[in-house]
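Have a look below at one chain only, the form predicted on its own, in structure tokens format.
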Amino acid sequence: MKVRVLFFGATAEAVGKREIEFSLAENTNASEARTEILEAFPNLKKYFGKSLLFAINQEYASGDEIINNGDELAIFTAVSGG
């Protein structure tokens, strides 16, 4: 199945793109998708490790959510104000 992955801020710089189409197996959950994306783009892992946030269709993902064909995934760093 195909999903759209959006990268914001520093993650877009690390990947070199703001948006990609990504293939996942059916019944992939959010945690598995995150792992696959980090493997495909090692700079994300190198620079950010586990501090990345992950969302599915504009909702924060805890990891257990099942991803569906056509979903929009987002990967971004935590933002702090001041």
The other form holds:
Amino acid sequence: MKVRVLFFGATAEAVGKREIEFSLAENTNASEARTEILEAFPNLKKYFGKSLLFAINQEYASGDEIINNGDELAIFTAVSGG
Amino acid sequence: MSDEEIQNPKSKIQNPGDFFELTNEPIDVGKVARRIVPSESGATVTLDGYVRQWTKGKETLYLIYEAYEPMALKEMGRLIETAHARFEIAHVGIVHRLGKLEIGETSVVISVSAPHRKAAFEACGWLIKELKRTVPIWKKEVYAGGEVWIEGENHGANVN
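And the form predicted in complex with its partner chain, for comparison with the form predicted on its own?
Now the complete complex, all chains and molecules, led by this one.
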């Protein structure tokens, strides 16, 4: 199945893109998807590693959420608005 | 901000009288505060957050703010709902600026009206603390010798 993955700020600069299409196996959960995306983009792993936050369809993910075809994923660093 | 922009916010209002928006235009702080004054209120507390020039001896030239806009609006709306549950307040207005901001320009305004000032102070303090922790907005600081995306506090509940 296919999902969209969005990057913002520091992660967008590390990847060199703001949005990609990514393939995942059926029934992949948030934790597994995060690992696969970090494997695909070594800069993310190298620069940010475990500090990255992960969202599915504009909601923070905790790890065991099942991802569906067409979902909007996002990977970003700890937020710094204000 | 013009009246036209105020009447056409990028967000849906959940509690009548509350509002939360993202804008690329300069923020009129007084206008935000005056939008949340119902007759049962006695005080409005407003935070005007703006761009700091000096941080620990280092000079900032300007800032760039970027947001995951739909998620940022969802999180802002959620914060306002939680604030209503936690504090005896009347209304909340939050406007966060995006794009390039010069020194001294307002980046975020949070106004809270309440029957009594104590709850308004507490709610305003809580809202900015939570906004900085959970709302997906990032700032890049640009210095004379370089630039860096600032990383905030880590959000507690996320994938490991």
